[in-house]
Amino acid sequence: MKTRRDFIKISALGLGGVAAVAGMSKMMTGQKVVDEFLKLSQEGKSFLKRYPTYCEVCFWKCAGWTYVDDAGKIVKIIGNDDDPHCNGRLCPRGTGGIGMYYDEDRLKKPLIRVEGSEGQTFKEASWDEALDYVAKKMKEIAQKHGPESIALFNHGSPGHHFGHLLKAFGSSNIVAPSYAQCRGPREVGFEMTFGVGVGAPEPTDIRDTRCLVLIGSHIGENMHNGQVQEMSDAIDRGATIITVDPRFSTAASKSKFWLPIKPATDMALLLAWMHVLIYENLYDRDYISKYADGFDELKEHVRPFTPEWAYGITTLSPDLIRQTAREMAAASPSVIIHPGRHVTWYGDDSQRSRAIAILNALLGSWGRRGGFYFKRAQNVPEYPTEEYPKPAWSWKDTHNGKYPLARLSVANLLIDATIPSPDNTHEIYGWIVAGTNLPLTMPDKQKLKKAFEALELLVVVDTMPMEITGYADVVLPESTYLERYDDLRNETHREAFVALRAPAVEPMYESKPAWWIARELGIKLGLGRYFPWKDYSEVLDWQLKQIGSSLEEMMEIGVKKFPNPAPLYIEDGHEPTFPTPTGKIELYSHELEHYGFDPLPVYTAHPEPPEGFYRLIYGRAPMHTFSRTANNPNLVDLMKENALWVNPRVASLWNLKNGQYVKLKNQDGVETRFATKVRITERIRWDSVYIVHGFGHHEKGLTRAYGRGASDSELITNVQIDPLMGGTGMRGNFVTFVIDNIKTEVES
C-alpha cells in the first residue's frame, strides 16, 4: 500500500555528475580504493601538509592530524601525541576515517521528495531551493502548531549547530537517541548513588587499577581507544581482569576469570557480590563509615542473596562468585566495576547500574587511585548571541508523568508524541535528523514508520545515503569531518584540554558543513541575529582567545592543555561532596523512594526463550561503529559482513554447518531481510546466539554494505522500558533459525 511517505532508495535516482574521483572506477572497493589513492598521492610528490582534527567515526573523538599532499589529496590520518584520549595512537576506525571522504557513495547534492508519474521520488535541488523549502515548511508548522512542534534527533558534532538553530527558532525538543538507547540508565544509577553521573569518557582510572571488572562491557571490541590502551598496560602490570559475559569475548580471553553468566541474571550476581563483601567484612569500612549513608539497610537487604542463591539463577558456581568478590576486595580501593556504555538491556537497567555503583562504593573506589578519578575539563564560553526565546512547552511535557528521573529527552517519547493520539498533551509535526540512522537505531520499527507517516516535515542531514534518507522530505548532504570546522572538543579527562577540528580539504561535491547549513537555514528563517559570523572559524578564534589561545596557535598544535590544580583523588587532600539528599553516597536512595521506586536494587526474573528459540545478543566490532562504517572503503575489507555465533550443541540440534547462510526469525514472527553466515563456536552459551550490530543495510545506495549480513535491529520488537528514565531494554528478544530457501546473493 502506498503512503504519503514511502521509503525511496537514493540509488534509484540515477544521479548525474558523479564522476569518479581521480579517474577511479566506481567498481573499485575496499583496500583497492585506498591503495589507488595512496599511489596517486605519492607518485612524484614529496610535500605533505598537516591539519588538526578529531575523529567523528565514534564518540571517543580522538585528536589527530590529517595529512594532505601538494595535489590536495588526503593521504593519511595519524593520532596527536598530546591528546589524552589517544596518546598519539588511533584505532582502525580512526586511521580509516579517510574512507569517509573518498567514498563515492556519499550524498552529493540536496534532494527534495516529489510526486512523479511513477510515484514518489527525489529530485536534485540547489542549496537555495532545498533550504527555502525547509524554511517555508518550518514556518508553516510553527504558525499552525508552535515552533516547539519541531524536534531535532541528533548524534555527534552536527547536533550542537542544529540545536542552536532549533533553540533560536523556539524549540528545546532536542534528543540524542543514545540517551535512551545506550547510556542513560547508568547515568541515573550513578547519580542516584553518588549524586553525579558517569559522563563520557568514563573517569575510570584503568591506568592504575589492580582489578578491572567488566560486566557486559566489551573493551577491545567497542574500541574505546584510551581505555583499550590503559587496559593493555594494566594487563602487562599484572592487574586482574574479571569478565562477566555469556560470550567468550576478546576481553574474556585476556581475563583471569571469565564468568559465563546466564543472560538477564546480572542483578543476582551483583547482589551476591555485595553479600560476600559485607558478610565477610571485605568492604572498605572506613570509606563507608565516612562517606556513605544507608549501609545498615543495605546489609539487611542483601542478607538472603548468598552465592548459593545466585547459583540457581546465574548458573555460576558459589565458589567462583566468592573467589571473584575476594579478588576485588584484595585490590581495593584500586578496583573498578566498569559502568559500561550500552546498558539498555532488560528494563531494570537503572537499578542494575545502581547496583554497580553500590559495589564500587563498598570497595571504596570512587575518587581513589585505580578506581574512579575526579575528572577535569576546560570551560569554553559560548559565542555571544541574542538570548533564546522561551518555549511554551518542552520535551518534559511530552512525558505525561512518565520517567521522572530522565535528565535528558527520551527519543521514544518524542516518537510517541509524533504519532497522533488522544493521550498526547503536546504533539510533534516536524523532525530534523542529523547524523543518526534511526531505522537501524530505534527499536519498534512499526512505531517509527507510523511517526514518519504522521510528520509534515522530515529533514535528514547526513554524509551517506543511510536508511533514514529514504523517508525524508529533504536530504541535505553534510561534508565529512575532514572537510569542516566544528566545535572545540573540551571533554573531561585527567587533564583539562581542548582539541581543534579544522578542514584539511574543501568539501567534496556539493556537501556543506553542519554549521553552514544551520546558519543559512537560520537566515532564511529570519534568525540571522543568532548567527553573527560568516565562517565558523570566527567563533572558534573568539572562543580560543577567551581561554588564552587562538585559532592560529591551535592550527599548529591541535591540542592544548591547561593547568588545573583540582585533585584527581581523595588522597590528594580533596574531600568529596556528594550532591545527594543526604550529602553522602546513598546506598539507600531516598530520592528513588520519594518517586515510589525501590530504594535498593532488587532482582527480578526476566522472560526465558520459548522452546526452539535463543536469546539474541548483539555487540560491536573494533573496525566498525554501529551501522555508520559498514560502507567505508577502508574498513569494509576488515569485516564485510557479520556472522552468527552458535554453540556447537545448538548447531548439532539444527544440523547447522560452519559458513551456512541462515536467516533469523524472532518471537513475534519478524524475519531478517538478509541472511548471514553461521559461525559454530564454544565461545557462546547454548541458550544464546550472538551477532555484531550494524549490518544488513537495505539502502542500495550503500554499494558495499547493501545486503551484507543480517540486521539485529530488525529483530528488536519486544522493548522493555526502564520506568525510571525511559531507557529501551532491547535484550529480551529471542530468535530461531530460518534454513530453507535461503538466498546467498542479493540483488545488485
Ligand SMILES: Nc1nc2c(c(=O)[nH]1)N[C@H]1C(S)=C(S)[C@@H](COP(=O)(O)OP(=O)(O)OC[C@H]3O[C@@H](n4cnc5c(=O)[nH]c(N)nc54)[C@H](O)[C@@H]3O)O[C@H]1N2
The other form holds:
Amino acid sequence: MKTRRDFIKISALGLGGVAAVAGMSKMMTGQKVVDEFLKLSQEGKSFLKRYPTYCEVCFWKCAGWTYVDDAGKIVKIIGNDDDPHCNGRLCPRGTGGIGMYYDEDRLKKPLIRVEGSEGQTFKEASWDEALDYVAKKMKEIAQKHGPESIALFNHGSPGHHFGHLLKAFGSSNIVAPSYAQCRGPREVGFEMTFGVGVGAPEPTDIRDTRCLVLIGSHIGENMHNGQVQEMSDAIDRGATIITVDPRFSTAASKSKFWLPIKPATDMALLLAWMHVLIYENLYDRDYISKYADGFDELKEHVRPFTPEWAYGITTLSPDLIRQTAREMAAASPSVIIHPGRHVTWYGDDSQRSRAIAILNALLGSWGRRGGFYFKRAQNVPEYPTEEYPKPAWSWKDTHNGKYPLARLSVANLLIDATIPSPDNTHEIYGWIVAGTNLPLTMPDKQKLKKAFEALELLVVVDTMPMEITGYADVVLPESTYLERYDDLRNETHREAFVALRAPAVEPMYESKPAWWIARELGIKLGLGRYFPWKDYSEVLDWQLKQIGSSLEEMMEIGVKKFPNPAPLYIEDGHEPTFPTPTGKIELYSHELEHYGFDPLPVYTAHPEPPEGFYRLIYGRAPMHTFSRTANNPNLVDLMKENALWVNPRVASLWNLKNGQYVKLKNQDGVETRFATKVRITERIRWDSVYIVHGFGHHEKGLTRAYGRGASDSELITNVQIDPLMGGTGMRGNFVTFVIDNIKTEVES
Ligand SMILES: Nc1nc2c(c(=O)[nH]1)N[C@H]1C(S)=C(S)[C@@H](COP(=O)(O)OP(=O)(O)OC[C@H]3O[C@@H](n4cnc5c(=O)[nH]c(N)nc54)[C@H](O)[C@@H]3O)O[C@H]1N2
Ligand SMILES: Nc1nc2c(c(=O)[nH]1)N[C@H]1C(S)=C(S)[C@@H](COP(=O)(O)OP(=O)(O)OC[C@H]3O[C@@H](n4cnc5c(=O)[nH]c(N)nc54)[C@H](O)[C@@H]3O)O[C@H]1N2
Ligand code: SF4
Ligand SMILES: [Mo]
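Given the form predicted on its own, corresponding form predicted together with this ligand:
Everything in the complex follows now, all chains and molecules, and the chain you saw is the first one.
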C-alpha cells in the first residue's frame, strides 16, 4: 500500500551513482553510502572528495555536496543536512543535476553568427574574438543610442554578474521573467495589503500549520523542496489541506477537500469565503481591530457575495464553500491561504492575489505561527567597487505611466521597447540574455520575433543550445553550476544563513563561469575598475570575512547559520509594522484607489472557450524544471515527453484514444509544431485540458528533447496584461484537437 510519504518523491537520497561506483549494497541510504566513503577516505582507503554547492536546477537553490572521485569524475550530488531549504534531501531534479554537467549536447565553444554559403550560420570563435565582437558592438550601440539601450534578460545565478557589468556600463534595464511571467502580481497584491510582498522563498509556516489552502498552487508537482517536505509533514501531523484546482493534482489527492473550480473564477470563491468568515463572525476580530483598516468597507463590499452567488460562477456547491471557510476559521491563526507562485493567469492577478492577502488578514495568519512567519536573513555586503554611473533613463520610463505598481522591470514591456514603434519613448537595441530561454518562456511569439528582428545585438550566455541561442549573434558557453563559483546564497528563512557554491571540477570544454565572462567583457569595455580581483574566490573570501567566516571555513561546512534574535511571530513579542499609507493592514487599499484601481477586489467574468474548444492550462512535473531539463540525460529517463490530460467526456466526443498523438490548435489558428500523447483521465474537468510546460523543443541541438511533446508556449497568443503591474496573464487561451495526419516520428 502506498503511504502518504510516497507522494513526496524528494528521496532520502537516490542511490545510483555512489552505490554503483562503490559496488556497495543498494540497501544503504545515500547518506550511509557517503558516510561509509568518508570513513574509508579518512582511513586513506577511498577517494571521494566533496565540494559545497547549491543547486541551479531550479530557483529553490538547495545547498548540497558534490562528490568527486579521484579520477575527477562527479559521482553524486547530495543535500546538505544543515540547509533549511532542503534538510539534507534533494528533489529528483537536484539529484539529476549531474546530468547538466555530463550532457554531451552542451555548448562547448563561443559562437559568432556569420553569413555562410547557405545563409546565416555560426562559426566557432575564441573567447577573445567573441568578447571583442560583443564589446565593439556594445560600444557602437551606446554611442548611437546611449548605454541604457542595452538590456539584460536574466534568470538564476549568472544574472548578478552580468547585472554588475551592465550597471557599470550605464544601464539599469535588467529584467527577469520571474516577475511579470511569474510571481509579480502576488508581490503587488500582498504589498497593497500588508505593505510588503511575499518574496522567495515564501515565509509560509507550513511546518506548523493546521490548515493549508492551495489555490492552483500544485505543491508536490511544483517541487519546491522545503515546502514539499513541510507539506508532507503537515499531512502526517493531520493538518487539513484544501486544494482549489480544476485538475485533481497530486496535492488534491492528499487533501481533505478538493474544490474542482471552474477555471478563471477563483475571485468569486475568494469573495464568498470572505463573506462567510465575516457574516458568520468567524474572522479574527482582535487581530482585525488591532491591525487592520477598512473592515467596514470590506464587510459592505462582500455582503452580496454569498456562497449561493459564487456557486453560479464557480460550480462549487455553497455547502462546500461554507464548510471549507469554517475549517479555515477553526485552524486560525495557524492557517495559510498560500499566495501561489506562478500567478500570471487571467490578467486580474494582482487583485486575485490581494483577495488572498485579505483572506489571510481576516484569519489573522500574517505574522503567526502556522501562518506566515517574519523572515530572518544574513546581510552580506557587496564587494566594494567604484559607484555606478547614473543612467539617463530606466525601464520605468518605457511604461509611459502605465503599470504604476510594477516594482521590478517587466520583461514584456522591454520587448515592446525593442520593437520599433512611434509609441516608444525609449528604445532598446541590444540584449544580453543569461539563463532564460525566452522563446519558451515568453508568451506571444510574434512580438518576440519582431524584437529579435529589430535587435542590433543579441548575446546569449547559456549552458545548452536552447531555442534562444538560435537567435543569437554571439553565443557564450557558461560552465554548469558544478564547475564554478557563484555569489553566496543568503536568502530569507526562519534562520539567517549563507551557502557557498564552489567548483567541484574544472569547466568542461571551453566553457567559463559567468563571473569570468562578465569580468573579461568588462575589461574589454574599459570597465576593469569594477572588477578589481582576479578570481571570484577573492570576492567570496572578502564577503565571508565581513560576516565572521571565510572561504576556507565554508569549503568545509557549505552552509553557515548566524544567530538572529528577531522574533518570528507576533506571539513571540514581535509588534508588527505595516508599511502601508495607513500603517495598518489595508483591507481597503488607499493606494490602489489613488491610482484609479479597485480599492477592494472585484470579480470580473473572463471569456469562455468557444464551442469545440477547451481552456489550456499548464503546470509542472516533479522531475523537470521548465524547459531547462528536457534534455538532461538523467531526467529524460524519468519523463521524456509531456502528455495532454483530457476528460473522458471530451475524449469520447472526439473519439480520442489513450496514447494517441494529437496536435493542438488555438483560438487564433496557431498549431503546435509537434504532437503530444493523449492521457484520458477523470482528473481534469471537461472544460479544460492540461499539459506540463517545458516540452516541444524545436532546437535540434537538443538531441534528446527535440520534437518531444507539445509546447504550451506556442499556444499562448492571447495575453491579458495586468493593469497594475504589467504581468502577462497566460491562461485565456483555448485549444482544439488536430487529429488527422499526425506524424509521431520527428525528422532528425
Ligand atoms: N508557457 C509558459 N510560460 C512560462 C511558464 C509556464 O508555466 N508556461 N512559467 C513561467 C515561470 S513561473 C517562470 S519562473 C519562467 C522561467 O523561465 P526561464 O527562466 O526562461 O526558464 P527555462 O525555460 O528553464 O530557461 C532557462 C535557461 O537557462 C539556461 N541555463 C540553465 N542553467 C544555466 C546556467 O547555469 N547558466 C546559464 N547561463 N544558463 C543556464 C537553460 O539552458 C535555459 O536556456 O517561465 C515563465 N513562462
Ligand atoms: N518540478 C518543478 N517544480 C517547480 C518548477 C518547475 O519548473 N518544476 N518551477 C517553479 C516555479 S518558478 C514556479 S513559479 C512554481 C509554479 O507552480 P505553482 O505556483 O504551484 O502553480 P501554477 O503554475 O500557478 O499553477 C499550476 C496549477 O494551477 C491549476 N490551475 C489552472 N488554472 C486554474 C484556475 O483557474 N484556478 C485554479 N484554482 N487553479 C488553476 C493547474 O491545474 C495546476 O495544477 O513552481 C516551482 N516549482
Ligand atoms: S528543489 Fe530540487 S531542483 Fe530545486 S534547487 Fe532544490 S534540489 Fe534543486
Ligand atoms: Mo516561476
